[in-house]
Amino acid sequence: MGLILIRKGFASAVQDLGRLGYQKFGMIVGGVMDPPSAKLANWLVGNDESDAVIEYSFLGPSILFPEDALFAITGAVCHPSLDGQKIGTGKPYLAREGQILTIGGLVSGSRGYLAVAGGVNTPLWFGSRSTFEKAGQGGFMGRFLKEQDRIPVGEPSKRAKHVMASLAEKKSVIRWFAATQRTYRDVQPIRVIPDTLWPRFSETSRQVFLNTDYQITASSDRMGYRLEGAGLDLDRPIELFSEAVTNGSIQVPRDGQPIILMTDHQSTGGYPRIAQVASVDVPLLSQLPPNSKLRFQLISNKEAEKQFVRQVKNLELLHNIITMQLDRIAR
C-alpha cells in the first residue's frame, strides 16, 4: 500500500541518484541534492544506495504507515516522532501499521531524506525515479507531493524482512546509530579549483573571491545558489560560446555576483566560469541554508581527486558497518 502524505513538508519529492547519460540532449541529471546522505538512509534499511526516497527542505512531511515499515532519516537535523514519541535520525526503525511519522521542522541543515525499506517504487522515467518538476516528468506524478499522496513502496530486501521480524519480536533493539559528520555553523569553507576561465579575471577580482566571505541568498534553490559579497569581472570582455557545466561550476554573470550550479542546473551555460567546486564539497554545499556564509579555499585537482577517494572510502566503511549491523539483527 505504500505510504500516504498527512502534511507535505516544504519541497517533498521523490529523489534517487539522479538521471545519468541525458544531459547531452539537455535534460538535467536532478537527483538528491546530497547524495552521501541519501544513500545512507538507504543502507539504513537493507535498500541499494540508488533506490528512491523522498526528499525535503526546511520542513519534513508527516507520513502514515498504512502497513508494517522499515525507515530511517538522514541528512539535516531535526527532531521526528513516531506516533509522538521521540525518535532519533541515522538508525532504522519498524513503523507499525496505522502509525504516523512526523518529522517537523529542520534544526540544522536544509535538506532530509526519508527511505523505506523497498524503495519509494514510483515509474521509471529515462531509467530514474527523480522528479523532474519543471517538465513534470519522473517522481510522484512529475511533481512536489501533496497532502493524501498514496506513494508505493518496492518489495523489501530479505534483509529487511528479517530485521523487521527481528524488531516486530522484540528479539533486538537498536542502539547504534550511522551519521555522515558535518557542521553548518559559522563561515563554510568550500573547496574549489581553477576554471579554465581564471587566469581571465581580473588580479583583484581573484584575491577577493578567495579571501572575502559570500553569503548564499533567499533566490537561491536547487538550480543554482545565488551568492552576494564582492563582485567578480574579468580583466577585459570576451566573447563566449555556451559550454557544458556540471554540479558545481561557479559562474559569474554581468553584475559580477557569482552563481553556483546545483544538483537541477541546465546542462549548459554562457557566462564566464572563474572556478568549480570540489565534488568532496557538494553535498556539504547542498545543506546550507539561506544567508549562510561561506569562503572559497583554492586546491589543486590532484588534491580535490584525494580528497574525494578518502571521502568514497569513508562512506563504504560505513556501509560495510551497517550491513554487518543488519545482519547481525536479523540473526
Given for the second form:
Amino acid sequence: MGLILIRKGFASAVQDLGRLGYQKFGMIVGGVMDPPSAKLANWLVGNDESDAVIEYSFLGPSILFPEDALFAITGAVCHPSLDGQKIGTGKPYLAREGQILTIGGLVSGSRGYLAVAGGVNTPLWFGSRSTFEKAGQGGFMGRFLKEQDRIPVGEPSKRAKHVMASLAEKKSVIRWFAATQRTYRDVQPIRVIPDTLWPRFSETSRQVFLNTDYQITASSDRMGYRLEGAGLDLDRPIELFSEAVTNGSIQVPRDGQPIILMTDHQSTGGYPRIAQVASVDVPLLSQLPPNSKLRFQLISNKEAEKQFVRQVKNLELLHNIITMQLDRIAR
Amino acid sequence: MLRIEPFGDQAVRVIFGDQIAPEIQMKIKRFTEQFDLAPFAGFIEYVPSYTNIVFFYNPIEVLRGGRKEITAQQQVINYLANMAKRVSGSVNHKMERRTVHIPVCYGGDFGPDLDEVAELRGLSVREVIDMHSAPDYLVYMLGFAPGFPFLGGLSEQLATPRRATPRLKIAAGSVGIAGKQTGAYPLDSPGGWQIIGRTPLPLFMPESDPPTLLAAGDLVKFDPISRQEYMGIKEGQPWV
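If the structure you just shared is the form predicted on its own, then what does the corresponding form predicted in complex with the partner chain look like?
Expanding to the full complex; the earlier chain stays at the top.
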C-alpha cells in the first residue's frame, strides 16, 4: 500500500497527535495543528485516532493511489475531486487503483487533513510519526513532502475492509458527512486564561489586550503566530529565566507585539506571557489564516477546563455515530 | 517556600525559587526523581527549568480516575502539593551527579570568535581556553533545540556579549558564549553566540533513547583536544 504525491501542495507533511514525553530533552511535541479534525479524518476511515495523516496548509496536494484505498478529507473547506469528478469532504471514499485525488486550494480555514485507511505508515520515532523538520526526524524522512514521494500506508482495519468491499460492490456514494463545528467570524473571539504574569502588565496593556483587535501577520507559521495590534508592556521590566511553554502561550517580547506559540513551538521560552489560549480554542485558532483578526476574551481556568471536557465529549459522541454508520455500510 | 500554580488549563507549575542556583536545581531533580516513582493517572510529561517544573496532564484522564466534583487541575495541584510535603520531609541524602566529559577543539575555523573573545576580555587565547575548560558546569535544563544544554558556572571573566550580527549557520557541535551563558549547539542553526570551539561528540542522537547526550542535573566538563584528536573521535575513536 502507498500513496504517490503528484503535486505537493503547501507544507504537506506526515503528522499524528504529537511526540509526548521528550520535551525535557528539548524535543518539540509537534503533530497536527487541529487535532479534532485529524481525529475525525481517522475515524471516517476506521483508523485509530492517533494514526498518522497528511496535513497541508492553504493548498492541498494531489495524490495518485497505486492501489484501491479508503480515504477521507477533513479540516479546512476545499473542493476536492477524484479523477476530475467533484467529491465531498467529511466522509469516506473508495479510490480505485490509478485514480488521482486533487485537493486544491483551501477556501475557508487553513489546515486540511487526508486520512487513508491503515494510516500513513512511516517509521515511528520516539513513539510518533510527526514530522520534526528542524531536526530532520520523524514523519516522511524528517521533511515536508514533495513530488514523487511514495508514502507508505498500513493495513486497513477490519471495519475499513468491510466498508471498502461494500462500497466497491454497491458503487454508491455515502450521503452523510461529518464535520467539527467551526464558525469563522470577521473578528474571531478567542478565549484566554490570564497568565500568572497578567497583573505585572500595565493597566493600559491589560485593557487594550481585551478590548482591541489583533491581526495574525504573514510571518506566522507552525511554530507561532505573530500578531499585530496595540503594543503591550510591563509595569516594570522583570528578569525571566527560560521555562517550559506550551501551545497557546501568548508571549510578549520587547517590541510589545504578542506571539502565540503554536504546535511546533520550542519546549522552553523566556519572554513574559500575558495569557494562555484556552485549549478548547487552540484548534480553531490553528485554522485562522494570516490577516485574520482576533479578539481575546478572558475566562477562568475552571471554565476553560469545563469547555475542553465538553468539546472532547461531543467529539466522542461524533466518533460513536461514525462507527455506527460505518458498520451500517459494511452490513 | 514552594509555590504551585496553574499554567493554562492542562498544566501546573511547581516553583522552587526565584534564582539560578545549584541548590534549587537539586530540589528540582529530587522532586522529579520522587515523582517518577509515583506519577498520577493522566500525567503526560514534565519539563524542568531553572526554577520550576511544569507538569502536563490530560484532564479527561485525570477526571476519569479521580473525583468529579473538583477540577482536574485542582486534583493535580493537590497531588503535587502532597508530594512536595513528602519530598521535603525525606532525608537529605547527597545528590549523585553524573559528569559528562565533552572534548572541544578550541579556535581555528572551529572557533572563529576565540580571538575576539580573548581580545574583548583582555586575556590571552590560552587563558580563555583554560578558564573555559576548568569548571564543572551544571546542566540546569535542556531546551531551544533537542539536546541544547543551559549551563551554569561560566567564569565572569569570560562573559561576552552576543555578536552584533548573528550568523546564518552555526555548525552542530559548536561551543559558544553568550553573556554569562555557555553551551553547545546540537544542530546546525542560526545564532548570535560567540563561537570558541567545536566538539566532535553529538549532543543530539536521534537513534538513542534518550536522544540527547545530556540531561538536566548532569555536570559537564569541557576537555581541550587537538584538531587531530577531534578528527579521530569523529572517525569513531572512543572517548571516555
